[in-house]
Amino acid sequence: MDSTLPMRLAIDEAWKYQGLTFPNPAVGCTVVDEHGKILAIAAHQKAGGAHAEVLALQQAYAVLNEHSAILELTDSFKIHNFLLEYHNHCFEKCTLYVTLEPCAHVGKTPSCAGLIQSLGIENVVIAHSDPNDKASGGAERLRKSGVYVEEGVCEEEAHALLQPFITWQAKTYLTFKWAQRLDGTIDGGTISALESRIFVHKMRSVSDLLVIGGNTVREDRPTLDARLVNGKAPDILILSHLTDFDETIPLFSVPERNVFIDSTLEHISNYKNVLIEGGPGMFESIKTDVDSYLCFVAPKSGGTIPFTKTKEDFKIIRTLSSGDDQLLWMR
């Protein structure tokens, strides 16, 4: 088979999980059995979630034996003792493809490099490196257990997949996301299917900071929390010349959450994961800052305010439905 084939596989369901998994990388993984067939493809899906390759191996596992019961787990120790304990040699002749390098150590989770040592996988390939010091060291470990480990498969694609995480490592990493129709307008009420705000509030969970602007504030008077998924509200900053705001705008009053009001960005070195949510006056200031767009496309027209009048362009990263929506991840 192919290699490449699935590693696209892996990196396509990967991406369902961007910008969900913070401070982890979006991870995919693909099992192969001996005869080529696509025995199960997953992704890792939130930080202390099990990593993808625990989850592709669970899946796997209930193909080969035929047995659901595995199916139940969700904690990621008890799947991996599980696998470690009625695996019964089933994924000797299985190949493994990964797009980030399986982690050496053991954390939040265990160490997938030695669950798959200890499985006796003969077959591993790799898209790219870990670039993460403290979890690296998976391939080479694998290799010195006798598992042939290929490398570099794919390896721009998960470049892509995986620039959050190389970027937070060092930085503050900007995502600036926004809702529009068709005809590129922003106003006018609720935009965006369920399926769409749901996801972003999930983003708002994992992100420390979100930046919104003034005008955006005393018009909408939004809350701002991450309620649909029972999540954590990020703190906020309030890109803004004027400092006077009417306090029982619901998000003043959100628990545990810092409110700043500035007119310069000087509070985001605080934070590694700053999500964005503007239109045009925003986009505007904080362009040449921002490293990846997020826009959702609704299929309906109607409003009257573009997104932005000036000529732009984007290049498009990544494409996926959301309900009804398309989602555009882009630079």
Second form
Protein chains: 2
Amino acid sequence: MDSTLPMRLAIDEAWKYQGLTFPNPAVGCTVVDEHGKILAIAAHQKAGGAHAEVLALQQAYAVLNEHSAILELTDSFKIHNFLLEYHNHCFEKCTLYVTLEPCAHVGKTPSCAGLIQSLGIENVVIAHSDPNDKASGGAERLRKSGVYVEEGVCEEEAHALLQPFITWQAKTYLTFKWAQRLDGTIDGGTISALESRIFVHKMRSVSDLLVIGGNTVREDRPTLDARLVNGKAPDILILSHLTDFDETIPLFSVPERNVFIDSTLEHISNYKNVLIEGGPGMFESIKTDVDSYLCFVAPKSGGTIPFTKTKEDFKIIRTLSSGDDQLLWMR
Amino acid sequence: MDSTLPMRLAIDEAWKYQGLTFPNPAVGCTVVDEHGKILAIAAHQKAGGAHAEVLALQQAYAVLNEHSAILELTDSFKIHNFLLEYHNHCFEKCTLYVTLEPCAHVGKTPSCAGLIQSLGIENVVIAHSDPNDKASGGAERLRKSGVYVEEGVCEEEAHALLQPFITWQAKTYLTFKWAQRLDGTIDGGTISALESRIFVHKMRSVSDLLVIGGNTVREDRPTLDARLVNGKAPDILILSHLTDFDETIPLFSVPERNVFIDSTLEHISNYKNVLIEGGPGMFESIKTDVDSYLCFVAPKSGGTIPFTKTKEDFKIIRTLSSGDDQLLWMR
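Would you mind generating the form predicted in complex with a further copy of the same chain now that we have the form predicted alone?
What follows is the entire complex, opening with the chain shown before.
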């Protein structure tokens, strides 16, 4: 059996939450017991929530101790404390496969390197080092405390997973999202499955600015909030040369939201994580600035307006199922 | 950890060979040791080649005995005989996860149920029973010989994997294949990645008839053989009202091939596994008869002719990466 299987499964799990973990990276973790049995696979889901290592160790604890009460804990500190108090050396012979170097930094959650050390875990396999100075040093800390650390397993795949995080350390991150049918068309009513729409609402809830075209606002009269997940609605930039909009369009009435109407993208530089939900015109004007393309493809045909009219060459980074749709992360 | 992981990995592996195993079903197998460690994952690749169980046990033997010479064997009988002679009870505590009931029938290859029994494997987990009367009875045979057999794990996913096989037991199987860009267009030079074209040549080599439109033949002057994989070229049905074709078009010169020119699909009933490589017109005329749609999507845009002009509603059964493309199996 390919010894990279646990790491590949951790990477697969992490991709399910790509786009949702901002400002944190998408990270996955697999716990394997002393005999090579996979006990748990988990991923970081949301900033402020438990890290992948903590969630995977929580699941592994439940398996090793046939104790499901631990699974009721959701707060990262509480899971940490439970594990520290009750681990009874059960993890010592386990190997932790983690797509990113465990953090050495106590932030919103306790340090994962510290937890691993306290639990006495003897082996840690890391795909990619931490590019964030503040949190890095985890591997060194583990080695100093006697943990056997292997680095660079599936590093290339882990780098692709980490790319958005690396980019938003340095600049405002721009994700261009659209939904189309298999025939490339975008007109004529709802295209995406409910699961895809929920995913977009989750992305909106971690974006600080949503960019939309003036025509779309006039024609669709959208709300552009995160109501499907009870999330915070992002600010809005309506990209438009005309500034006269019907103020009864729902997006203007969402509480605690700023709405800008501008013919330029200057406002973007005041934000960190920007979601662009544009049509063909917006795509043309912004495509060279975009960091990630997120395309939902519904397995249908029958519209009349294509999304792209120009020659484009994307690179598919990852695809996932999203209800009946396919979700494509592209560059 | 979800106890269905080994079965899901077997199903994933089997899908890589969907469309290539005719007249056999696509089948996957995972071998897990007594401690729950995954030792091997393999799939049946081609009729006449070793079954999934045999390939997985071959790999597992290499792991358990640190003996890689067995991996050089490719003939199913030779692998069987090697395992029977040298297993030394190494598999007894293993669990075999197999997507389809192991065959009880000695055909082109020896019976897998017999092999499992001879190796003394104590646990077999089966996703789906064998719908083929001739080969079925494997689970019963195993139980009678004292093997603990669990059935129905991931049965629904295994049924989707098995659907083509079930269908071609009863009727001629029609697969409609096309390659398009993400924008739905099909014109203007090579669209698919080399990996996708190789996959299609493999499919041609196990198809007995390839259906193509008259216009495509006139415009593209294709060969329509399986040269990329040194495979057998299928017979050709050119669907056309006009019977006058330039006989120097390469497809007419492929040895050991019958070419029919007809305005109806009557010839199809003389064949078992039919691949249709048509354009929009062919799609319209044949779409209600098709069993599987196989669509390669290249992450590009810029053509002018869309594949579908009508309203369609497909169901994605499975997607796979194929070089830079996505491969979609749909109904």
